[in-house]
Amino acid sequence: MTSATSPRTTSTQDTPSGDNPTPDATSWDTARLTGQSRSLRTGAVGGRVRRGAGRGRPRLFTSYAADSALLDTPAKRWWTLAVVLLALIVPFWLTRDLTHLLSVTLVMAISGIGLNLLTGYAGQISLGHPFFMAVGAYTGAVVSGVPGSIVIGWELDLSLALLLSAIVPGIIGLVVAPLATRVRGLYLAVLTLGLLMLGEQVFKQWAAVTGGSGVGRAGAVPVLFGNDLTGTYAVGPLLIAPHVSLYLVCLVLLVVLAVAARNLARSRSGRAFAAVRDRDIAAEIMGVNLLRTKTLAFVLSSAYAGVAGCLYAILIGRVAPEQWNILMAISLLAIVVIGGVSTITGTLIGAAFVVLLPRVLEWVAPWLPFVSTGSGGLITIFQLQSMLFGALIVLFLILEPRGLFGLWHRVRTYFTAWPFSY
């Protein structure tokens, strides 16, 4: 933290005679101060720094509260406000199809944040994240779904379904965590992959909950606090269509869960995650409880995945046991790796990149002669998408481990430090 206490702020050193400062000298000193705080509390004479003097040194903090704030610079606050306002406005301008795609992006971002807590912050590689998404989806479908000839449903409110879709996967994560904490690295990845394969077989056989193999079932009915989100509502001059209502629900949950994850990363538990990730033996020597830390990471990650699974089932309408497979696990890992490991903002960028990339490729495919759009061409859009994912994961792991967020950080640092290199 940089202090505002500088030779210029001690006015007794600037007066020619060394006597008490005159009002003119104090005003001359405060005019040269820059920083976050405009309160001048050093020296015998207090004062106020003019608003214009706060420009030019955005990293100057004069208190621990300002240094540890969630949005610690004016630029972050204004950009965050602009992005949130844009996210609130954009569904009223886009088509139903694009709004649905953005809703899926928000849901995958929630799931990606959960995986980032486990893999990025705590260093526990997991390929079983879709299993917990499936548990959340089926929990929501049972609690808030409509019963059928085979499947069961209790038709309760969506708020209760979302709550239980976080609790039930969290409890299963609590049960699995003691097994997972015994291994690490490649062995942990294989263990979670086995959990994913085991879960897929259970889901196929448990037809009363999942609808069975190849059939599936619908997700939770979107009735939130007694309001049916499948209807159109009028709020002043605005007409909120059903797809906009679902988008707004996903957006609110994403903002809440993202802020919670960001605060968790800055807390004592978040620092314990980082210590375990960097060197678990050294962390244990320093007093970090490995079992408790890894278990907490598993439980939180599973809860995030459960909420995302419940919302995902509502958005796509019907889910089958075959959907929660290794391809989805790779897509979630791509969100974390391409977006940026150990960053919430990077996860949001990665989710947008992974979900929106197929649509962008569909738009540009007519101008790519080697992509097949009907007849001719060497590869399909799906094959091109898989190749791009693989190539980007390899390139980011080698050249920029912090992903797209790392690239953005480099650009921002360049303009902040310009004309200096560092």
Contents of the next structure:
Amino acid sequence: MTSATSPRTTSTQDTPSGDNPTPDATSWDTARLTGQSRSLRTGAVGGRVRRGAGRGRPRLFTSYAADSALLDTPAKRWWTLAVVLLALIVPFWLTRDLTHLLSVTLVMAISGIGLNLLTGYAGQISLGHPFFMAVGAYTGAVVSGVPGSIVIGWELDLSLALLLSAIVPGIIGLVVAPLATRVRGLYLAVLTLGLLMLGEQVFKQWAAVTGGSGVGRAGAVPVLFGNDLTGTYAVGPLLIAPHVSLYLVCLVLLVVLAVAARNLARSRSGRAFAAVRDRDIAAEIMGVNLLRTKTLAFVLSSAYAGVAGCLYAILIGRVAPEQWNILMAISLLAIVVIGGVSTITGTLIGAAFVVLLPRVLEWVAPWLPFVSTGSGGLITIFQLQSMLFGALIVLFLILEPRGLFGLWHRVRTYFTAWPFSY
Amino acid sequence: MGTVATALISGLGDGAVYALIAVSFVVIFRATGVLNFAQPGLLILGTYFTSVLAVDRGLPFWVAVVLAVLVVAVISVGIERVAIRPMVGRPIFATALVTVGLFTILLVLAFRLFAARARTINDPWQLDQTCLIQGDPVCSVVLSHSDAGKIAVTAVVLTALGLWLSRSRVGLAMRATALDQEAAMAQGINVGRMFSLAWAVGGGLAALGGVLLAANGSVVQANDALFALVALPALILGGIDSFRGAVIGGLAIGLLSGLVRAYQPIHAPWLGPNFENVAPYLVMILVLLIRPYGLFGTKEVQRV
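Now that you have shown the form predicted alone, what about the form predicted in complex with its partner chain?
Once more the chain from above appears, this time first in line as the rest of the complex follows.
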């Protein structure tokens, strides 16, 4: 998708070739070799192609900008539009609990994108992602939550809470990052696990913020820009119920953050992430600043997790310190791995898969003879669901390392290349 | 004085078990390069099978333990063949994630097998204690038999393992595999069989560790599997690929948590209950800051 060597281009290449003043050839070459060039000119033709040439050939790119565009084929543009429109209207004809479930999906997708930036793109294994979600959740709860008998809350606006729930975990990520840059690979995985354990202890003890062990506290109160989202609003003919408005807030945030993440992945920093993931010493020799890249990955990932945590606490209603445990870390890893490592679209699919799977299993359980709803029988729904998680992680990693996105990619390639299967 | 000694003895008992579990991680890591996060699942299965054989079937304790260790070793070999062997040559990150998936499966299996009940194992030590130094009103230094048993069993098993690795032909082959798989293969060593063997030993050690953890007269439930994670700081502290590091790390973590358990509630109650489960991670993080590859771990030679 992204080219590893070419710098981003400006629009100069789109001008007809005749108008270009030909620059001095030698200065051009040095400029390109040193990576100083702001534009890339590919020979005398410049890049202008007949308008009709691309018709029926969706993958014919006539400029570098088109080749590295966010949505590079018409099909992608139309599908993205369709999916976003569908996502906008879907809560108006779904039941309340399904909308709620979709909101949780969106939130887990935000968190999953954060983890994917760190683990998928930059290759730093982290089992401590729920810790940063928790920090975001409690930041949000303190900033715009209601004060209780022991817990503190400032009752400020949700926009401020969301902002701070990105900044505070980001700062903690910044503090942790130097540790993470010293320690590599599996040592890092265990180190982040330690972060999770230490965090749980702190959250259990710091009752003024978290409500204490086993009790927990409510998330932030959703008052966004002065509008209380717990009330029903009428916009024209539409009635927006509280759960719908929360869903829409999550959706907008997800779209913004997902596009930001994809743009980051296409940028200089994103390529640095990939270089560090593939071989960090080689990347360093090529001039990638290892410390800065890993720190950026950690900070961004923590900030994403924080926003997701704040929204998660609002949606779930009440969060206890025990909830941010290793099982949640595994679920998040499952989202990344099952969806597709280092793809944003894959993370969205993965989040939908992981969050909606229990509900789907509930629907099909009556037809599965070995599943029981009580304590008897061979296996309960909950156990089947956890087991499927584990099995899917194992199966995907062995059979299709690119995850659900890879499966979708295969299907797409099959139709694009039809009738030639290779 | 008496409190310190008692805390140290019980810490040493726990530390012996941590050392055993940490060594089980190291055996697998050395041979196959996999940090096996599924080890807690194997540990709890070992405890479960011991409980079934010893309590439900009424076998003698040590026979039940040996049988359970063998069963878990077989399961472990099966896991290696089915899930780990296809991952040869893939990034360590991916393989570690596979074991995380296996961890989930084994944990559910354990919950299913335990069926939300707490079980016991017919351990030979129960809650028996010996008074080492008699204090004035009560006993001053207490040695519980289970701690002595843990230390003794660990010492015997680890010594046997060390001798086997250093003296036997198979041990030599295993060390060769750990050193360089391709060179070992070129010398006619069946590397696949060594992988299976390492997983069998690792799984068996984990099962034994589970049995020893449970062998203090208390009840066991599926959630106890997570105790195996306490061995992770011990492992990282010592260095992921060092047997000596695993043993020393395990003992150090055991002593540390013993002391913390004895003194932290009195001197630093604000750190909260169960702080002894967290303290090892704190120490691990501090050590990693100074030595990123643990105390005895091999410093990775990095080249492009």
